[in-house]
Amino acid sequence: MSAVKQQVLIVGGGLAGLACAVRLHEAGARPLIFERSDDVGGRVRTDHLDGFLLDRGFQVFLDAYQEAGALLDTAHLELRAFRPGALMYHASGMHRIMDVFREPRALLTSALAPIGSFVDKLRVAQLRWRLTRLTTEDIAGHEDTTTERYLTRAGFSPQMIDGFFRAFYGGIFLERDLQTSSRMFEFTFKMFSQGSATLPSRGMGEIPRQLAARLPPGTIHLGAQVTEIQPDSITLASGDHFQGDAVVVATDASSAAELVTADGTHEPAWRSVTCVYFAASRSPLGEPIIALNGTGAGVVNNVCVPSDLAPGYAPPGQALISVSVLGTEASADLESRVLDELEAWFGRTVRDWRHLRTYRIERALPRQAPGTGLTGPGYRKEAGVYLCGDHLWSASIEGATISGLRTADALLQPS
């Protein structure tokens, strides 16, 4: 029988990579990051532009997640929470959607929104009750269709689907066809229901840097791009050569695909999203709650505004405003678009706002066809070489994590 692997060498500094290196250097063994970007994170980043904190996309992190959160020291991260529900924009205006289990003075607002049907209302109720006595094991083993027919067969209305789902799960699968894995659904509608969608008070990047914090000095080397990986060794484009006793690949699929598969076999599809933010002499909200767009037109998906859960994402006295659109629509004038849009939304306080960036994201999220979720061991060894990462799990901060862990325990044992 081998020896446990020693020297892990590892391509790309995300989530799961940096997961993956936590789990080796705690259990004594010695791993080496190369990330061919400036910082670690991945797709979870954060940028700092005149006393703004921009997450790269929105995003959020779910404090019910089992993995993660025990992974994390979450108390350090002084997580900020979104009130439990949402603000929908309708053609009527503006109207409030809240998880009555854990707002209850809401009930009666919620029930009278002119949002799907009160029977809808209380299908939600209902498969709130059963999701959340479910385990993400028995989701696994459920028959896995499209969210669009598994919401159909669960008896909501059109109305509901377009009206609500479209808008709020479009945030999250960054579509709104609601073509994703039905698992993949009841994952994060169980995620919802038990606990809240959060911001790390400095930002979502500071999430990769904890991780990062946790390994010794040297092991992470940032700018190394790798252009040739072998089972136990990599090259990088400066020609430097690292010998090791294991390679694991961290990247995304894409760049995974590249240099290890070089037919493309596991090329991924990938949903993408554009991010604009906006500064404000004040929040459009002034709550921290999500804004949807419902009426299925425009370009806008939703609007939240970070400052109102996190004051350090805005100097004082400003507001930051985070609009998300689906897509990666390249028109000159989509900022202008947008506010159109939003002065309908909450008025002319809109044309007040200054545009601060634009984040156009090609590859946001790995497409989560039905069959494709929550399913296999969560790593892939491929021509001798470890493939980790969120799209060999689930699309999530808590799939990326599962991945980087289990590919460390399997590196671990004895082969």
Ligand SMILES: Cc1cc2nc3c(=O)[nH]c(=O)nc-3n(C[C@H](O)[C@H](O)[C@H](O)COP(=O)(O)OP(=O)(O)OC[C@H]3O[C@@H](n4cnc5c(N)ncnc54)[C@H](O)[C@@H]3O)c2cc1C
Second form
Amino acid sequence: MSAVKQQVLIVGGGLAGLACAVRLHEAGARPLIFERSDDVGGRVRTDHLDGFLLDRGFQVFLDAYQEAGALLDTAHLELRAFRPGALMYHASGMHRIMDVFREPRALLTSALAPIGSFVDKLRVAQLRWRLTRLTTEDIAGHEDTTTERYLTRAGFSPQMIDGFFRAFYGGIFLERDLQTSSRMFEFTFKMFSQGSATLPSRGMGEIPRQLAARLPPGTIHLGAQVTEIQPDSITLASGDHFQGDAVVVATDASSAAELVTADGTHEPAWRSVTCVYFAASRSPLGEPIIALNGTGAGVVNNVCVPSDLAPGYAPPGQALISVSVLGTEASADLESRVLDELEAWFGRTVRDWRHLRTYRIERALPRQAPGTGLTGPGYRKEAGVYLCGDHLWSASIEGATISGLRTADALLQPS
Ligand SMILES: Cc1cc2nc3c(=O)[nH]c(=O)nc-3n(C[C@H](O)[C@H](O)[C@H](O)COP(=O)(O)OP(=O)(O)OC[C@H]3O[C@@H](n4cnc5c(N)ncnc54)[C@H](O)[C@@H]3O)c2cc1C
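What would the structure be for the form predicted together with the named molecule, given that what you showed me was the form predicted alone?
What follows is the whole complex; the chain from before opens it.
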């Protein structure tokens, strides 16, 4: 008789929990998801406001993600790509730094942009050449240090690190000190070199929705806060009790620490971000590109206009502007500080923007210190339960998906 786990109770309906459930269901097992909030998606959700689509924090799907790309029906997501590169706002004005391998026509403007030296630009090309030839497994085997030290060792000038990498990777790692693992830097640099940063045309929330739609009715319990777990059962805040063959804790790292170890042993530090949305009658960028603050001063890290890529993000005749501010400073006048700052970037037009909503996301990414990511099985078994989530592989959509899939594969092994 097979001892494959049939009834699997999954705590958390983020991407890790959903990926785990889809793999289990498609292999013939019976997963049940218990999600405490009012919808699936976890950190990947989209709100609707007056015809605008507001992702809960600016984030992108990198279409080079192998496992998430294979699991999802990306054609149906109608991914819309950002141009490969960025606009960099500096004291001398706005400059364009493009990935010239994919936009060769931008070679001259990128070469002439006063950000880093010509040697820095050659080093970017070398890094690109080297990393695109490596697998994620190769990268996982590399010595891990901070991204800042890695870039210095790679020979980049302080001007290039301060004027480009801090802003670009600030938006990805949600910190500008570049203390995140260099393996994570290599992984994301490879992904950006091999594919595009994209948005689904109906919002990032379509990603979890698509996975949820592959599960049979009755699989997902919403508003179901799990308060106690055992290796074969869970209890909800409502007092309801469910019995199964296995329990998977697919929550964020802090909730997992509370549920499983109770003493917070694995409680991680978090990177936080604030996303401020504005509506305007026209886009200040006019193209699908990310604009970055390369000055090293001010609160804004990056700006983009999702409706320039995917018009469905805004009602006809309007533009949706997304501004990311690192951290979650509770300043009452944050929106006006953002506008004051962006007036230097875009001129008086910002005075006509209408504030839509501000998201302060305290627990956006687990801090990925050197030595913590891209290695190991992608899940952990502790006190008889399985743990999965982005904190067990890499803090990304790909990382959460891989972790969920690996956990399901482990459960599907006859024991
Ligand atoms: C602002 C922001 C920007 C990002 N940018 C990018 C990006 O550009 N590209 C990229 O690839 N990734 C990005 N990420 C990271 C990516 O979104 C996450 O790594 C990934 O979504 C994590 O998925 P998860 O399933 O591991 O965890 P989560 O999404 O946190 O899901 C965990 C779920 O568990 C539920 N839960 C917790 N406790 C309980 C309980 N007791 N009972 C029941 N349910 C519970 C939660 O409600 C949640 O739904 C970003 C994240 C944020 C927030």
